[in-house]
Amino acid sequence: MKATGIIVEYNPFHNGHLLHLQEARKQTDEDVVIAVMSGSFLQRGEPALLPKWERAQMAVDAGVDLVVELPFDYATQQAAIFAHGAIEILGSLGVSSIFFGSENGDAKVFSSIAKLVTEESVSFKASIRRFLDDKANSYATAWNSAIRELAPDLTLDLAQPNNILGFHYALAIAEQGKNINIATMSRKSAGYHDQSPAHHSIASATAIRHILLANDWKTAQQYLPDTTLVILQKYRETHSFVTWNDFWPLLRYQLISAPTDQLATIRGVSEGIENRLQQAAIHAATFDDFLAKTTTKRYSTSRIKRTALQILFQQRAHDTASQNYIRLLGMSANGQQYLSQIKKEISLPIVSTASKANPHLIQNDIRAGKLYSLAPSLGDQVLRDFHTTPYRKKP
């Protein structure tokens, strides 16, 4: 059996994800699809709309064969770290290929630029630093400029969110020396940040979350597979959906009460941004208001949210990430068969039951789960990491 890997958040799983999954099988012609999925908190510094266990079930019920968690130390970081962790997991699980959506749609461009960047690593990093020294440049702008300088004949717009991630997947494969092929499909019908649907059956996850938070189930059902809709409606009977607003009082307290020099020790806090964050917290009534007061051309909304999350989590800049590992969240019979086939070849630790895992290995993900459980109606989730076993879909 051969496997292809996809790197996902499924917040929540929708029709666009279903199309992506179907294309992954079609274009790679692999027997198994493995999804590396973010847990309680996501790459752009947001809490997941609902817990990872329900999201993993959505994925498996829709056709994913194996769902594993991307640990918090990777899942909530900038694209390069996020991609490194995900590719390391997929490489350990023996995938032959990865498949992702992108605005560019040409896998050869991603591979070619990643190869050039790896070969010219020293000069490329110098270019990045030079462009970042101009305070007007954001992280994405600096990377875009450095790549245009390195490869003027290859077009890849790193201002586009899926292109950024796809490039870093390709770069992580090259840097880690993995024998993994790359395949991509053009993202169609809905952009990642689209606030409202522009297609009769496909909408961005952002738009769908707005619809769900408004309890507009009639509209939501046209953008969601039936399997997702059933899980969402069952979950909503007993729990609330989670947003940053649920954590704003906790974040605001930390920003206002903490000494400025203490904030400066938090991961992601640099260049004196702690002063800007503290001043905004004093005057902002909501998290959205806080974002509006802190986001600039240099500090994107995603960067502010990631930094806010690290402050909420109290993650210090000098804290070392624990070893990467494979946390099993869900599987089909096909996925279970593949896992049994390759189990002896997997180089990373496997965790199926948290209570039996090395505590140091999973400590940050346990902390993240407990923090997540502080959202309204989620108090019963606080120990869920310890008693929930991977979801298994019956044949």
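Residue numbers count along the first chain shown, from 1. If you superpose the two forms and keep the largest set of C-alpha atoms that fall within 1.5 Å, you have the rigid core. This one's a predicted model, so the numbers in the text were calculated from it and none came from an experiment. What changes on going to the form predicted in complex with a further copy of the same chain:
Relative to the superposed rigid core, the position of the CA of Asn11 differs between the two forms by less than 2 Å. Once the rigid core is overlaid between the two forms, Ser373 does not reach a Cα shift of 2 Å, moving by less than that.
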Contents of the next structure:
2 protein chains.
Amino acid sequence: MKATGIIVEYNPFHNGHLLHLQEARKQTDEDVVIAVMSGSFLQRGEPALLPKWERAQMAVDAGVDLVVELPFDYATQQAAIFAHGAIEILGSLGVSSIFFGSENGDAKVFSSIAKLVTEESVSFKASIRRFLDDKANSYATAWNSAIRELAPDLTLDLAQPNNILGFHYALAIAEQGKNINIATMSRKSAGYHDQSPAHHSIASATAIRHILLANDWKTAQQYLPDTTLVILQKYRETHSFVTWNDFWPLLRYQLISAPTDQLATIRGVSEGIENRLQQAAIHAATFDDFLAKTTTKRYSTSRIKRTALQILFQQRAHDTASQNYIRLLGMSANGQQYLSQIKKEISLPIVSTASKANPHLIQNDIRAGKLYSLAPSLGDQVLRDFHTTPYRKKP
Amino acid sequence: MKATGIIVEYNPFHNGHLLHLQEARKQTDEDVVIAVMSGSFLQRGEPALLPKWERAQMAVDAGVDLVVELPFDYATQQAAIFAHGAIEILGSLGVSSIFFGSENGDAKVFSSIAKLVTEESVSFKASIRRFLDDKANSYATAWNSAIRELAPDLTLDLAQPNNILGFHYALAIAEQGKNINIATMSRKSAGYHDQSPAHHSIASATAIRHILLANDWKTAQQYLPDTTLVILQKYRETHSFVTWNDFWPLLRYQLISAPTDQLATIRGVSEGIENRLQQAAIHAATFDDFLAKTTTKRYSTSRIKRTALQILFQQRAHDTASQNYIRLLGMSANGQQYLSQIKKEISLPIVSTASKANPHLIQNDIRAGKLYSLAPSLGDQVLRDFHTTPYRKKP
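Would you mind generating the form predicted in complex with a further copy of the same chain now that we have the form predicted on its own?
In what comes next, the whole complex appears, and the chain from above leads the way.
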């Protein structure tokens, strides 16, 4: 059995994801599709709309064979760290290829640029630093300019969110020396940032979240597979969807009342941004208001949200990252078979149920799960993440 | 002009406090009464029912000449530290005497025991440690036993809350070498812990808070001077009374999601109590529920609440205590006159408005004020404490 890997958030799983999944099978022709999925908190510094357990079930019910969690320490970080963690997991699970959507759509471009950057890593890093010296440049702009300088013939627009992720997947494969093929499909429908549906059956996850938060099920069902709809509707019978609004009072408390020198030790807090965030928290009534007061050209909304999440999570920069590991969230019969076949070759530790795992290994994900569970929208389920066993779909 | 000092919380100012104030004037025969009052948070580890500004006004309107704030670093600590800070302030303000209520009622007993303890401090400390070795002993019990051993002829029951405070006032005066007389009155009416009114016009502050929280104004007015009633009723038109319930979601967040090793660095957290508190927070629905799950013979409710407050406030044990200072909250014409008369002799820094003070000096009280302001009961007034000027009563 051979496997292909996809890297996902499924927030929630929609028709575009289904298309991506089907294309992954078709284009790579592997027997098994493994999804590395973010858990409670996502790369753009946001809580997931609903818990990882419901989202893993959506994935498996829609055809993914194995869903494993990307640990918090990678899932909530900038693209380079995010990609490093995901590729390490997929490599450990023995995938032959990865498959991702990108604005660019040409796998060779990703591989070639990643190879160049790895070979020229010293001059490339110097080049990024030089572009960042211009305070008007964001990280994305600086990376883009450095790549254009390095490879003027290869066109890869890193201002596009899926290109930048794809580039970092390719780079992580090159840096980790993994023998993993790259396949990509062009994302033609529904721009990632687009909030209004652009196609009759496919919309961006952002647009779909807006529709769901507005309780517009009639519109929502147009963009969601039935497998997702069933799970979402059951979930909504007893819970609300989770947003930053659930955590705003807690973030505001941290920003307003924590010692400033303690805030300065948080991961991602630099250049005195803690003072800016503290001031904004005093005068902001809502999280959106807080974002409006803090976002600038240099500090993108995503970067502010990511930093805000680290503050909420109280992750100190000096804490050493824990070892990566493979936490099983859900699997099909096919996925179970693949897992038992390769089990002995997997180098990373495997965690099936958190309560039975090495507490030191998974401590940050335990904390992240507990923090997420404090969302009033969820009701009270502080220990759910600790005791839940992976979802197993019957054949 | 000569002054006497009283040490108060006025949570809120009631008829018993009025009696104490009148007795202070009568028994000491000084021209001026100075009250050192706790600010937003109190010695038993609780938020004040309403802000320091309303409480300072109650005090001045009822006849106190000068109200100064006991900084958070002293106000929320065990009796020895609490007393040290209060006596340092009163000493700096040049009082000739202090006056307090006690269960014992005999000033000479306090002075004599304080003198003995100061002289025998090495053997006394060893004695306390010995009694604390018995894990069944609380701090109060250990102190009590040590004092009985040191001074078998002098009877002072330190299990009584006002005796223990009075003893520490006397001890602080002796240790700081201050020339301050001690006067005390016996507290005959309304046991401090008593929740039901025992006298037709005097009830404990605890009982009165219960009455006010139940919105029973008819009963409340029996125990409160008109000056207090007017201020309370005006306050309640736009705000609710503040309790631990306001802060329970924030405390629970800290306990459940902060890194355990970070909790262990908080002031007052020792003997692995952080694990006990974390476990209780997971299963407790309310702050009272949390207290019920954590209080034991060794860990009194007050000690748990004090520790909980330090966790909420995120005060690290290794932070050096800031210098003591005199923050003016309110004054009568008489108080203003006294202040301008002795101003040049005051050794501690004086703070009139927080926004104009040395930020480093008052940083913990700024933080405490902001934290307190996050109580939903208060509505939004994060910067009130920062900009408010002392209350001045017109002659």
